[in-house]
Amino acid sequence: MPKPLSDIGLVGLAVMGQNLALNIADHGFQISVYNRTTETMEKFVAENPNTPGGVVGAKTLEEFVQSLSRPRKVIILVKAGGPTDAVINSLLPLLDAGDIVIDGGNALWTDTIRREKDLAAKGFRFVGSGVSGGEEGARFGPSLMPGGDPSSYEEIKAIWQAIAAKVDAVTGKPLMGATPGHPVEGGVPCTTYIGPNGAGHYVKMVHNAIEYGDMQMICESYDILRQLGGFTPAELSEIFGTWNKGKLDSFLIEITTDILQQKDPETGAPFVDIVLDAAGQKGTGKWTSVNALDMGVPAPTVAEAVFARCLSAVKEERVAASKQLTGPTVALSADKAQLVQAVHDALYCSKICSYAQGFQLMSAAQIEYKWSLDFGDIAKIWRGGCIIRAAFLQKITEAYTLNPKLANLLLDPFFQAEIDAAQANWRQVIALAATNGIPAPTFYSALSYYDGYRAATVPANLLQAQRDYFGAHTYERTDKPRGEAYHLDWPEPGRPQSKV
């Protein structure tokens, strides 16, 4: 028999909503579910009659709200933007003061800030929680990034910790093996309170942007190895499989290994050769890049990953251009083993720089939005469940544990030593890509970021002189304290200032 009232409710029974609801029920919590299409809800409830916690269907929002224990906790998993606002506006007349609305979608963090403020003014509580891990993560353990009033998180903490992915307390490796009705027990949950209002959704956005970078860097590795090494997809699968046992151990490397050995069911050809080279995107990478520009934080690798998808999308233009524009002839590598190691190192170093940019962005955001983010905790909850989960994240956790005020991940002793040991190969791969006409935008941008960050002097002195010349934008002097502005009374163009 179901309990009189459910522990939590969920609106939106698309695949993510269904899987998250089953995850919650598997952990012994009774959940009420509502979907705009009643048939979808009824089918879902009928197909899942014996979960440990129980799934209760509701045909109307009124019935749904009345089925929840107080304070009511309602998860919304519908399309971000207007649809989310529409569901919230439908719910509020039915809720009581102190009830909690939880947006688990990929919301723009500024929307979350607005919603939290509006609902608080009306006496309600609002949580914007990032949910990462895709359909599989939602079902068996995602990484959860909740933001909002701390009291709101305390109300959902038991559920969030129960349903989150788990990692080993010592190694930080994900604990696997969950099956329907039998979740993973023990371990450290991949969730923590992130911060006020939009902090959770902001951190989720940066997670997704890092994911963009990771995916594009893996694709560049694949492309360089295929073109310069002449490797087949099956051979590349073995290479990525080997990498997945070392420093590059990650979910994305793991699935790349699987993809490259997959055959197309219709033709028998390598599946990767059947997929059209035109990538889609949902916007979080763009949001991150725009926000980085707004705050003046260098995040070129994420931006290049977004632009690479944009360039891939103009497939017909690229095909036409390929018949007119020329480039060098690709020369196969004479030493395939050395090439594999060099590309491995280029991917690893670029990955370090990409994550450094992501954490720099979050560091700036906490000042901009008056948050207090714990970067060690953020790295911890990304170790399992989420798309960018990787052994590498344990080292980031350790870096911020060693120095919570670390200015940049590149300055951590471990990562500094890693790049010192691998950068010669990194540079070699980029040189090979350039001389052979193989695009590698995230590799290029990551190295430029590294070289720019380590440079005591960059040519911005000339740039600022140009700005002062044509626009009287002023400049600072190397022989005067920072913050003092100067302007040179420039002569007419083409007439250099005479020496004094």
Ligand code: NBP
Given for the second form:
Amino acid sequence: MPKPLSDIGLVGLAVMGQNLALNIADHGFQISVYNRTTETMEKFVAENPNTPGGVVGAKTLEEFVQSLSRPRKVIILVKAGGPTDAVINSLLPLLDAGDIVIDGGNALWTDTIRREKDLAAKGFRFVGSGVSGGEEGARFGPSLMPGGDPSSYEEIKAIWQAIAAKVDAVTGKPLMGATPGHPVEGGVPCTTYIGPNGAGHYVKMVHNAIEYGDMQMICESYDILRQLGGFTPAELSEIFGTWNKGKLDSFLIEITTDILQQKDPETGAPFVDIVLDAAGQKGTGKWTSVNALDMGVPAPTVAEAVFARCLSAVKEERVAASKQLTGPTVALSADKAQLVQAVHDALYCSKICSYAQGFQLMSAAQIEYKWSLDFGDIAKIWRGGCIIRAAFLQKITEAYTLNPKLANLLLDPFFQAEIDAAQANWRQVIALAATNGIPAPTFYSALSYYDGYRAATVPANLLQAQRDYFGAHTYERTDKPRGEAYHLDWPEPGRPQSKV
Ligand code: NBP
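Having seen the form predicted on its own, the form predicted together with the named molecule:
Expanding to the full complex; the earlier chain stays at the top.
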């Protein structure tokens, strides 16, 4: 028998909405569902008659809202942007003060800040919750990054903790094996309250940006090994499979192992050779890069990962250029085993730098937006459920537990020692890529970030002198206190007037 009123409601029954609704129902919560196109809702409800909590379909928003217990909790999982605003605007006249609207889509965090402010002014509560893990995560346990009104998190906490991915309390490894109607029992849930207004969606965006970096770095490893090692996709699958048992143990390495052994069902060729080398993107990497530029925080590796997708997308232009532009001939490596180890180390070191940049970005954002982010907790909730889940995240949690005020992940003793041990190989791989003409933008940029960050002196002295020369932009002196501005009246005869 269904309860008279549902525990929670969900609007938007596309891939994410359907799977998250079933996950919620699997955990014994009754959920009401509404979709703009009614047939989608009817089909979904008809196909899922016997969930532990129960799924209740509503044909109209009025019927949907009336089916919810108070304070009403409504998850919106529709296309981000205008559609989310449209749904909120249709819902508000039907809700009461204190009801909670939760946006689970990939919203731009500034939209979430705007919506939270707007709804709060009208007496409603708003949560912007990042949901990561794609379809599978939504169904069996995503990583959930809720931000917004803190009192609303207390209202949804029991549901969020129940449906989130779980990791082992001791090892931090994801607990897998949930099946429809039978969720994983026990473990530590991959969710925590992130912070006010747009904090949850901001952290979700940085998660996605780190994902962009991880994916591109794996692709560069694959490319270098294939070109310099002459490995077949099946051999590469074995290599990635071995890596997945060590420091690089992660979901993205795991799926790469699977992809590289997959054959195309039509031709029998390696599947990876059938897929056109033109990558798409939905925007979270770009948003992160734009925000890094806006805040003046160096996050070059994410930006390079976005640009690599952009360069891949101009396939026809690249094919034409390949017939005209020259470069070195690729020379096969003599020591394949050493190459594999070196590429492993290059991937590992680049990954550490990419995560260091992501955490630096969040560190700057919390000052900009007056949040108080707990980086140890953020790394913790990324250990399971999400696309960047990795054994490595346990080490990041440990780093921030050891020192919550860590200035940069690179300065943590564990990561410092890891880079010390692996950097010779990292440098060798980059030199090999350059001399053989193989693009490796995230590897290069991560190393430049590392070398730049550890440099007490960089050539910005010359740069600032140039700025003072042509624009009277002034400079600080090495022999005077910081903050004092000087300008040299450049003496060359005949040079044009300074433009200020
Ligand atoms: P989509 O992003 O493809 O959105 C489709 C849903 O939006 C359908 O239910 C559709 O209703 C509804 N919708 C649209 Br479009 N315009 C609407 C409007 N004006 N009013 C009411 N409903 C409207 O769905 P998704 O891929 O399930 O993703 C949902 C959210 O989750 C997005 O924000 C996405 O970025 C985010 N997300 C997705 C993933 C993923 O792996 N797909 C992962 C993490 C987060 P209809 O049936 O009537 O057309």
